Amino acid sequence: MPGRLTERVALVTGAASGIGWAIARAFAREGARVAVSDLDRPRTEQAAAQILADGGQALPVVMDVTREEEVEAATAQVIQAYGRLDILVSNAGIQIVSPLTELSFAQWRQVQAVHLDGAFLTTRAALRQMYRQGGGTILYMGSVHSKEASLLKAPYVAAKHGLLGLARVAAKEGAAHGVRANVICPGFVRTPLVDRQIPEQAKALGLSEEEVVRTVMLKETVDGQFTTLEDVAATAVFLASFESNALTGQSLIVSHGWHLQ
């Protein structure tokens, strides 16, 4: 039985680990040909090789999403290999935990560059191909922090809010060309990015690591549970395979009840 994404071509950034890796594997299981993109060549090649070993189709693509020339070259590599580009998942991200008064301008710009500049550059490159072929889907990895604010995360919260605006413009401009754009907004997922935050927040807030998890990260969930990689990957498959404009320009929260709307 064909998968929901059979023969579609997907480019997933930040795909060598964490949420990006979970999405890349889920897409491959659903029949997509997946361009696995990340900064680190060995890890990127290893991730693509694992998908191939599991019977999927994958291409390793090394790319720094903050560098225009690398984004253009990597997107061209995917199109040359597969002939089209149907799905972009703009997932690459970083996190810096710091009070505003101690946050350097360089740190602020670094977070914005990865999340927003990277999303813009990959979106632009993808849209040009999607317009030529008559359609496609863009998924941005937002966060509950696209809707909420948290202490010590000013650049991350600002960037994740910004992705909502970019997605809405991409949805409006892309509609005439058959392109949809949506934002996935997970709660806390136990990825290396989150694992690094736990001791950082514990130190900054004067709490134990257990208290950070219980009273900061999971306090507003309905069940005290982390969002899982599988939760987010299933949402990505659903949105990538959704065929109509009924779901475009939207942000879907995947958070065990944190921020109900």
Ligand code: NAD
Second form
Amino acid sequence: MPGRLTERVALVTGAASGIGWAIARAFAREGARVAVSDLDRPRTEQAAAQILADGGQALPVVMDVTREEEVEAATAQVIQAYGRLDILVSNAGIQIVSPLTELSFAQWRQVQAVHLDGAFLTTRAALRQMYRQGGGTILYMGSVHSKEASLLKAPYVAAKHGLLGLARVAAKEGAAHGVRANVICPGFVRTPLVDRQIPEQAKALGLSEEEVVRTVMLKETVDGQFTTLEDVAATAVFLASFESNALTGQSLIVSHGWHLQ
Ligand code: NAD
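Given the form predicted on its own above, I would also like to look at the protein as it appears in the form predicted in complex with the ligand.
Up next: the whole complex, starting with the chain shown before.
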């Protein structure tokens, strides 16, 4: 049976770990040619090699999404290798946990740079190719924190809210060129990004790690469950393969019921 993304060309940032890696693998299983992109060469090459070993098509592409020239070069590399770019997943992200009063300006800017500068730079490079070829889809990795706030996460919450605005403009401007843009908003998923936060939050809030998981991270879910990598990857496949403009400029919460709306 043909996959839902057969021969589509996808670029996934932050794809050597966690959610990006799960999406890259799921796209490859659906028949896409996947440019697996991350910061450092060994992890990026290892991720692409794993997809190839599993019978998929993958190209390792090293880039720091905050650096304009690297984003331009990496996008050109994908287009040169595969001839087009159908799907961008702007996923690379970091987290810094700190009360506002303790946060340095450099930390604030670092979080904005990875999430917002990275999303802008990859969007601009992708859109130029998508306009040339007459269509494409952009998925941004938002968060439930695109919709609500938590203690200690000011730069992250601000950046994730900002992605909604960028996606909506990309949806409006892209429509005339066949480009759709949507945001996936996961709840907590057990990745290195979250695993690092549990002891940090326990310390900052004076709780045990088990209490952080139960009373902070999963408190508002309907079932006390973490969102899984598979939950998020399945949502990305669904949005990437959705065929009409009915779904554009939207944000979809994938969170086991945290933040119902
Ligand atoms: P992760 O730490 O497992 O993976 C993030 C990847 O991004 C890493 O491989 C890292 O090297 C890469 N990265 C960081 N800075 C980069 C840069 N400047 N350029 C290129 N790559 C860079 O984290 P994750 O949990 O898989 O997070 C992926 C995305 O999902 C992030 O945008 C995060 O905010 C979002 N998200 C995560 C959760 C969660 O609970 N894990 C929930 C909602 C949203």
